[in-house]
Ligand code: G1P
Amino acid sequence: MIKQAVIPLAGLGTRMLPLTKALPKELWPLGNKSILEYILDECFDAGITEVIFVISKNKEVIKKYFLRDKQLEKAVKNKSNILKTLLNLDKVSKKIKFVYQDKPKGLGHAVLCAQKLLKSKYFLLLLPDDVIKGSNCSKELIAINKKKNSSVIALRKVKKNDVKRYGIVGFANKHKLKINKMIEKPSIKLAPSKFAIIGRYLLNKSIFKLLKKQKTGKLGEIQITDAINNMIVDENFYGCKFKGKYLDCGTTKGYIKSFIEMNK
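Any chance you could show this chain by itself in the form predicted on its own?
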């Protein structure tokens, strides 16, 4: 059973500065809940019992958000709905562990920071920029893993002119969505398909051996797609065309659209 998930939260949020200087984008509201709480809801609904947050020292506010505040609870004791929400955050905090990524060295490095806390053969990796409405994507990945006994990644078909914005996969067997390559932000000419990687991964722990050997790429970062490309040489790796609606919360424009969509 897959019971653990990793959520990388140490990024600087540069695309949304200066708004992210004081409040990390993961805590921005999508209605009456934060982006991060929607990601957690997906995890827990999929059967995850422990979530590992990878944060930086500049994002201690995320830890504070989930800590119990008895004085605040006392102040709203006659407002049952608000009190219930606060108590629920405290309940959720018991399922969260924190590790630190001191420098922004890429997604691959963030995953490495969580290695010591991961126990089982497979784990989920969820990127908080990506919210999926209407269907539990993590459940879909877990179902494929159970059937194929392999790593799985969420995929979304994009327009031809948009492939340069995403990591794009190629297939050894397109009908079965068996992946044989990944290219980060390729040109239209070099793109092996129009299927883009969305921020949901279900990974075999064997990726850690590869990440430790992985050389830094652009901006001195350790890219997880490079490690996965080495991984699929020896292991099966499948895609999942998830059923829900993809919401991009990674840019200010995308966040505004997502807020409107979640509050229809």
Contents of the next structure:
Amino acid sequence: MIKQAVIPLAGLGTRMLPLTKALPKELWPLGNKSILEYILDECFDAGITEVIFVISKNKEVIKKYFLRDKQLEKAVKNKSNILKTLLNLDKVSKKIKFVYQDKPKGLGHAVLCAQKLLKSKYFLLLLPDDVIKGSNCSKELIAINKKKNSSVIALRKVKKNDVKRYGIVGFANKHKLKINKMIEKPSIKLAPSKFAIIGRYLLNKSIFKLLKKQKTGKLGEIQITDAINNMIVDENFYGCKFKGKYLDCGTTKGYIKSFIEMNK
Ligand code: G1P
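Switch from the form predicted on its own to the form predicted in complex with the named molecule and give that structure.
In what comes next, the whole complex appears, and the chain from above leads the way.
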């Protein structure tokens, strides 16, 4: 059973500066709640009971968002709907553990920071830039993991010109979505396909021994894509063409589109 998920939240949000200087993008609204709460809802609905937030000293406001504030509760005691949302956040906070990433050394390094808290063979990793509407992508990954007993990632075909923004996979067997290659943000020429990694990973803990020795890659960061590319030499690794609608909240333009989509 997959019960734990990791959500990396220590990134600098550079694509959305200066807005992210004061409010982390994960707390930006989408519909009537923050982006991060959509990601949490997906986790809990998929049976996750503990979520590990990887934050930094600069992003402690995320901790504050979830922590109980009795003074505020008192202030809205006659406004039952608002009080309910505050109490609900407090309920959710009981399922969250916080770990710190001291420097923004990349996604691979962020995941490594959560290692000591992970108990079972497999765990979920959800990137909060990517919201998936209409179908629970984590559930889809879990179903494939059950069937194949292997790691799984979410995939979506992107336009040729967009491959440089994503991790791109190559296939040993395209029909069965068995992956044999992964390159982070390749040029069009080097891209092994047009299938991009979208931010949902179900990973075997064996990734950690590779992450520990992983050298810095694209953008001078420790990339999880590079570690997985080494992992697939020894282990089966499958893709999941998920059913839902992918909302890219990782750029200002994408965020605006996502906001409109969620308010339809
Ligand atoms: C990260 C991953 C990349 C993946 C993308 C999905 O990139 O490194 O492989 O395709 O998320 O959103 P980032 O968005 O942090 O640049």
